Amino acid sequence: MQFTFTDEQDMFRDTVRELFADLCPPEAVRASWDNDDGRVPGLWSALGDMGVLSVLAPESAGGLGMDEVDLVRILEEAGYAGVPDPLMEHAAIAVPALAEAGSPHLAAALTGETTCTVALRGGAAVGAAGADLVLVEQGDALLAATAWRMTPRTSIDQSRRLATILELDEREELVGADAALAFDRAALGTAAQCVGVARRLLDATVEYVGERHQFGKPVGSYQAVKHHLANVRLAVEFAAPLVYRAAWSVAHPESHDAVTRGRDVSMAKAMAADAVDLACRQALQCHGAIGYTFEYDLQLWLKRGWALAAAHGDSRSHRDRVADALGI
């Protein structure tokens, strides 16, 4: 097992980071709350042109032929930027499932001409109103539909527009796609985004307490504030390697069985969910009253962090899964 990322993986991450900084600044995330489709104009096509949407598709099908280890830090950057588009659902779950099934929908998904989302284990679908294809878990099967009926759901994070899929009108079974693997990819991708959100909250809070003065001194110079932020840093630095390890487990099925893969993914999601929850609470504490205001950008990441912490299983459910895998 390789414990470091390659220069190529670092370069890919840095390039996507620059793209997000350019096309998805906080004002673009905020605008997605109120626009018609909840998306950032121009971002999806740029991700398609860069190949981000096709990372997990084989080269023979027109993809980049990469794996979850290559994608995991891209999703971390998506969390850091607060990307409202259903990038994780599309690139980390739908694309590999369509590839495994040899679906004719794959080609359009790789370029971004088609936007995919997912509804797994009865959960809500992100961005279903603006999607062209939805993958729904039904028993042990994954179904792909181009037409469906749904009901919108309220989300604390209005840039993650949720809907319950009620009925699939035009569907096909994705024979060859693994529903259990799709769920593990969803939990892994969510964990990676949690780490990114936690890092963003920590960076924003460190900057704020360095600028904000009380009694003639920066707030960040007080020991209690330092302890709060040090605890967040520890939580993030412990969670991130588990997320990377889980990505390796998903990417290398030949090395272990599905139970072990699920154990690694669930440990990563539990730790990442706890880390982002702590980051949210301490960021709000250190910012004081301004952290509660709608006008201040902190609320964008607070709401995203709490929404992701619960998505695709909260920390308690994933710890139960780890315990089951260990026979405890």
The other form holds:
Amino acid sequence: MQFTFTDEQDMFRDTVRELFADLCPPEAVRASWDNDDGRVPGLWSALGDMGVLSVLAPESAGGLGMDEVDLVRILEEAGYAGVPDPLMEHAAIAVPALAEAGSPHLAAALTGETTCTVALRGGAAVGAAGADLVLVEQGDALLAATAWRMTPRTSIDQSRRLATILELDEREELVGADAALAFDRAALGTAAQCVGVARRLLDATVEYVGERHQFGKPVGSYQAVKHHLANVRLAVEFAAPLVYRAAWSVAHPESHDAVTRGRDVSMAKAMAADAVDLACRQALQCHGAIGYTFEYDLQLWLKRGWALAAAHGDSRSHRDRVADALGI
Amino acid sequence: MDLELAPRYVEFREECRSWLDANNPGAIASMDTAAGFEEHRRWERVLFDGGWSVPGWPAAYGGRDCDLIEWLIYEEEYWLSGVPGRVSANGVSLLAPTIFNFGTPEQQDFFLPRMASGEHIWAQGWSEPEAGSDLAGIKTKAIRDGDHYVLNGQKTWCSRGAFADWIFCLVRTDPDAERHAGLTYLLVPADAPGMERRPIGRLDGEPGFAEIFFDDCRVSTDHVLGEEGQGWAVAMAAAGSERGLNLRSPGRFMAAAERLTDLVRDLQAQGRAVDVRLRDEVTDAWIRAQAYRWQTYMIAAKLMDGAEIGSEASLMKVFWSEMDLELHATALRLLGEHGEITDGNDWLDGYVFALSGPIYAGTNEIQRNIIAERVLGLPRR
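For comparison with the form predicted on its own, please write out the form predicted together with the partner chain.
Below is the whole assembly, all chains and molecules, this chain first.
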């Protein structure tokens, strides 16, 4: 029992954090809204070069051969930076599914030559317009399509280029991949992003209330504001360990059956979704009117938080799944 | 990261479980009654004789040198087994870490084994009528007179204070010093001449705590813990223990959450419908107990790596106290109109106890200020 990360895991996370800080500042996120493909130029290939896209593929298939424990901390950073590219869909869901199926599409996905996204449980696909491959759930099976028809859907978060997948024209079944596992990976990856978004909202708000003065002193010195933000810190502090714990469960199928894995993932998503919901509320409240504007960057994380809290199951639906696992 | 238990830990868990099962005395009277206090003292002795009263301590003082992981496993098994609670908790959890850190060899040899065996049950004497959350407002004076201090003043809200054998106190040894200066950590025997205690009935009427009056009460200078005048620093070491890991291990809440799911299943078996909102609240309580567990394992890993926890302990205290209260409130909502009936209603006892959690050991309002100022770095004023 050692619930801690190695120095190597910390270094990998820190390197990716720096990459996001360099290539994906808020201006780059905003610029992506007007791009044809909704992407941050140069980011995807850099992630491919660094191995971030191939974390969940085995070394024998050209991947890094790492696991979900490594990946959730990267996804936390993606949430923190507000990355608009479909990193979670590609690296956390599609890559391991393609690897498990031995798909010929894997190699190009690992380098970043292609981009994959997913449409699970009838939900919309993120970044489908700019994707080369979409994974779609059909019963217990996962299908991989290279050509499809879709209807674009507009998200309040302009970074999320959504589309409803209508019909798959060129497709194959990913034999060996598991749709239930894909959903758990999606919920886990989303939970990790929720934690990152919540941390960003908290950091931004702590900074703002330390600088903003009213009645001759920083608004952050008022107890009501302090308690709002202490509550956000509490929510994040106790959600994060459940995300890491769930990552361990997903990464260790030999000791975690599907029910246990699903329970652990759902605990993580329930707590992380509630944490980011609270972070959104309090960040906006503590910023006041400036936080309510389109110009101010807080909206990047507010909208991402709203979307991710509900994506791949909201907190109630995940608690419902935990309740089922508990037999109540 | 490795979240599997090594074989030696699995064996340790089995050892804990089988000993507790074999020695469980069953239900005994409340520790906050005179008779129940002594029954709980006897249970402490049974634990001590079995080597399970203070497993995290060195063997020389009655422990078994458990590491933190073993201690957490022991706590999980302890609370799951349903054996009586620990009347010794104030001493073992709050005072003992301070004695290990600051006590002289003589103090350690005298106090620790007696605490481990239940011969000495301790109460905390910190709060005063005018010094609650604002603890530095302590006024009880202890004026040196040769090899004794002469105490005058009043302590209050001393948990277990009605029946305890010893009280660990913060007193003002320098009457000219203010606030955090001039305080001394003093160990006071309950039979010291000039000391009088009056039980205070808590919400349910039981004497769960006491007020203590010192009227020229004489206490040996041998009983100073740490140095005279350094009481604040010495006390804060224990405050970290109280708010953080030591007082409330996850096992207690994990066991309560399991019992809550048992309650739902019992009600369902009786044909009572449990509505979806209550089912959601029960599940939330169970998840929070797990969150507290895994957060604790993360902190344990840091502590075993040589790090210390400071203000983060406030995060733990707020979380467990509010989780515990919500958990018990949910149980009472499940019981509906039966919830108010006291006969055999452990949930009601638990609720009354849980209500004190957000108040003691520094109110949660103070803890949130600490989180905001020392963890987040918000301006004090």
